[in-house]
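As a starting point, one isolated chain is supplied in structure tokens, in the form predicted on its own.
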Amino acid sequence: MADWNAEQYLKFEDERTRPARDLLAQIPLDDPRRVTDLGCGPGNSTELLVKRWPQARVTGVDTSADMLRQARERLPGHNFIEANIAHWAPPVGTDVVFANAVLQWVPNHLKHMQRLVGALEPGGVLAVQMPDNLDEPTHIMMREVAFQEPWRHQLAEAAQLRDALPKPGAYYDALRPLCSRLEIWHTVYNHLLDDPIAIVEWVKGTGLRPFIDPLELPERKAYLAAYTARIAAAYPPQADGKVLLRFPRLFIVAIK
């Protein structure tokens, strides 16, 4: 895929940051020394960590140059590094690895979660939040439109870039032997948005990217028009004209 677009991502900053706040609230550490925001994006989640633990050394890690640029502008004086999560390991002394809405993009992410927990010292925390929405209309319709002509050959691999999340029991069995405490839960958010076009704008910053990035401008416009029509049918307006975007998310707090 092309590089992430921080400006597009931040169009819904409050809604995207809400799960990070909820995840952070469940980390039972008062005074960590070293904290990593893994997949920090434009720094909205990093800012939460800095505010909760101002005494800690907080480092943001991401693969996107544009996201890191935005994060550095947002939090000057803090450390941000470009690194691939699949090859990154927590530095010695890391107390918290915070991974908000990123590991779902990493192949074999469950193995990497085991690796990350294993690298922590006793008492260290891996805190994870991942969208669990591939069966929601937003994502079903991405695939349905992609399988149509004239896009089906060009977008044949787009739907394979992200797998459905394993069941909670799979995470439990894989992580429990490494943990003194393990919490796993789902939350379903219902984000209030202006209209179906706002839903399309939301997913353009994340899940829709593999489907539209490979397309030239005329093809992209045609794909988005077909997709938007389906979204409008799937998300009818409420009494006040707004729409509700149903968004399930999986949370895990693993304590070494």
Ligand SMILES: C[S@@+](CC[C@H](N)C(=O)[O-])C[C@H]1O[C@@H](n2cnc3c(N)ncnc32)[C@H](O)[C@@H]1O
Given for the second form:
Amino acid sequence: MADWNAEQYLKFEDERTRPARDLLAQIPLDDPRRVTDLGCGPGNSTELLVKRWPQARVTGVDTSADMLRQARERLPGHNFIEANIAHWAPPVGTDVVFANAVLQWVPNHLKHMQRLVGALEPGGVLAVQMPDNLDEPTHIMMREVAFQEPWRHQLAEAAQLRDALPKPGAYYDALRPLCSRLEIWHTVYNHLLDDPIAIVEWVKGTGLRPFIDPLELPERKAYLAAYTARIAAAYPPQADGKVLLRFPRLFIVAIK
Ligand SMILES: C[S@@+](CC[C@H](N)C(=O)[O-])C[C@H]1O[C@@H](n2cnc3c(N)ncnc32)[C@H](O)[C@@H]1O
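Next up, the form predicted together with the named molecule. The previous block was the form predicted on its own.
Next comes the full complex, and the chain you just saw is listed first.
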């Protein structure tokens, strides 16, 4: 898959950062020393951590060169490293691992969450938010269009890339034995966007990438036209002409 595009991702920065703010508000630590932002992206979530705990050593971790370049520009003087979460371990003394909107991309993430909690200091926190939206029209339709000709062979892999999240009970059973406290909840956002095109632009920055990245320009245009027509039908305008993008998200705060 092509690299992430920070500019596309940041088109909806305010809306995308809101779950990170909501997650951060549930971390009951006043004075952590070492904090890591896993899948830090362009540094929007890292900035929240730096502002909340200015005395802490905050590090951002990401696989994307473009995202890391933006993050370094945004927060000069902070530490950003290129690493894959699947092979990354928290340094000794880590009090907070924050992972907003990233672990859904990491295969077997439940196993990695157990490993991350295990490596925290006592009282340390793993805070995770993941989109739980594979059954929303945005994602059903990207798969439906991908299963049609002429894309079905080229996009067969993309449709398999993200598995549905395990049920909350699976996280509970896996993490509870490692934690002194464990909070799990869902929040459904209704993001107000200008029109169906804005919904397509939103998912182009994230979930739609594996579907359009493999296509050459003319095919990509045709795929996007077919997808946009379905999105327009699934997200009708409100009384003021805007559309509501329903977006369920799963939150987990695990305190060791
Ligand atoms: C949806 S963005 C989240 C950005 C930011 N944390 C936020 O709250 O808006 C997901 C980020 O995770 C990164 N990412 C995806 N898989 C990763 C992995 N296995 N290891 C590290 N970073 C990863 C991507 O490069 C991207 O920057």
